[in-house]
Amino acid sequence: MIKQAIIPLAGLGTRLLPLTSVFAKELLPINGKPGIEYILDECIEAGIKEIVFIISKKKEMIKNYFNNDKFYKDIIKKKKDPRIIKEYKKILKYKKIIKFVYQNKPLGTGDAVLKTKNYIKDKYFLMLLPDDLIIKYNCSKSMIDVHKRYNSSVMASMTVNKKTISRWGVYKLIKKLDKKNFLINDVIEKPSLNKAPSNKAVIGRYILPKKIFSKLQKLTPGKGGEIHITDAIQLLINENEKFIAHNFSGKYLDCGSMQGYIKSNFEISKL
């Protein structure tokens, strides 16, 4: 059973700015409700337990939110709101069940999960990218349905506008396993649209295994400087680890950018 979660939140989100110079990016609000809250939300009805986020010196901001608490204390015991004793609360919630590490250079998202390494106990852990918002359905939850039907590691995939090829993590697929799962030989980070084997990406949701870490341990800065959580699930995949490709259902959202915050805001006030 997956039981644990990660998300990598050290990123400094300059798609977004000039909101992201004073604000870190996943507490702007969506209709209301700070875009980090539907992430967890997902995670805690997909039943996950314990979630890490990993965050930098320059995102204190997001652990500073889950640990206000003298903050509403003081204004409970001034006030009385309902409202504002319904969000402490709802806060005191998440609080149990998550954990900070820190990313403090920009090294990539493969090295974002290997700070996590010594907070993994299971066999297979969840991964979750902030900026990537999938309503209408639980895409974790769906994800580790699939898991355990199969018994190996599952991605998010959606069919992607072969112009923005460039800008995913691309899949082979090589088998239909059913009408949403695919098994997968190859995925490949940011291919340019000669080389992409589909259009088929990886969207922000991962289970991925506890063996990954060893992988990520031994890997050098790839495209862009960075470790690609890609080329590590692809050194797995060599050695016959499966992995599989899930259309999920809903709709998805890139809350990443300025015009697809302002869409994520539209599209959820609307449900």
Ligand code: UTP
Second form
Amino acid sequence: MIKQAIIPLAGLGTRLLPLTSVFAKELLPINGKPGIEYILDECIEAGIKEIVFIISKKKEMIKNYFNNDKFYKDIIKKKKDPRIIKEYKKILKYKKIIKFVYQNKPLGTGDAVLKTKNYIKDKYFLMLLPDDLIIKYNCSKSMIDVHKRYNSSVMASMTVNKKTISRWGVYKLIKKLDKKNFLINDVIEKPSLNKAPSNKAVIGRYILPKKIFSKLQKLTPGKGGEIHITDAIQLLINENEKFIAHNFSGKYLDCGSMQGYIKSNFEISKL
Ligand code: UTP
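How about the form predicted together with the named molecule, since we already have the form predicted alone?
After this comes the whole thing, all chains and molecules, with the earlier chain placed first.
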């Protein structure tokens, strides 16, 4: 069973500057609700019981958002506003299952994941990248079902426009397992058009094996001088670890760019 999830939140968010010079992008409202709450709701609905947030000193605003009890208690005492009481109860529900670890230098997603090494208990865990929202269908839940069926690691996958290929982690598929699931044998981070093995990209949902930590410990910085989770995945694939690309149902929204963020507000307001 997958009971733990991790969420890297320690990146700089440069694509959303100048907002992110003072604000954590994950708290920006999408149709009135902080983006990170959509991710938390997806986890809870998928049966996750514990979530590790990887933050940095610069992103302590996120920790404060979930740890502001005195503020809420004082306000509720004074105002007795049912809306505030409801919101506070929701925050308490989230707070109960969140733990915080720090990555103070943004050395890459792989390095962020490594910070959770001492927290992961089971053989597999879920990782979600909070810029990637998937609406209309619980992607984590269906990936957990795929993991149960095939007893393997799973990554969310989507067909992307070849023109944008160098933005993504891209797979080489070797075998169709069923309508939505494919076995992969290569994953390349941000390839150039002529090096891309396909037009299938990794989206920010991963079910990873605990043994990935030993690979991450050995990695040196790759593309762009960062330690990429995809490089550790490739090392595991080289040792015959089974990785499945899951073509998820639902709609993908990229909240990490301004254009995508604005579109996400529009799409979610239509639900
Ligand atoms: P990205 O590289 O896509 O986003 O990381 P970013 O760094 O936040 O923003 P840009 O690209 O500068 O605009 C994907 C996810 O991984 C986290 C980020 O917070 C984001 O949620 N991350 C990235 C870390 O936690 N640590 C890192 O060192 C890098």
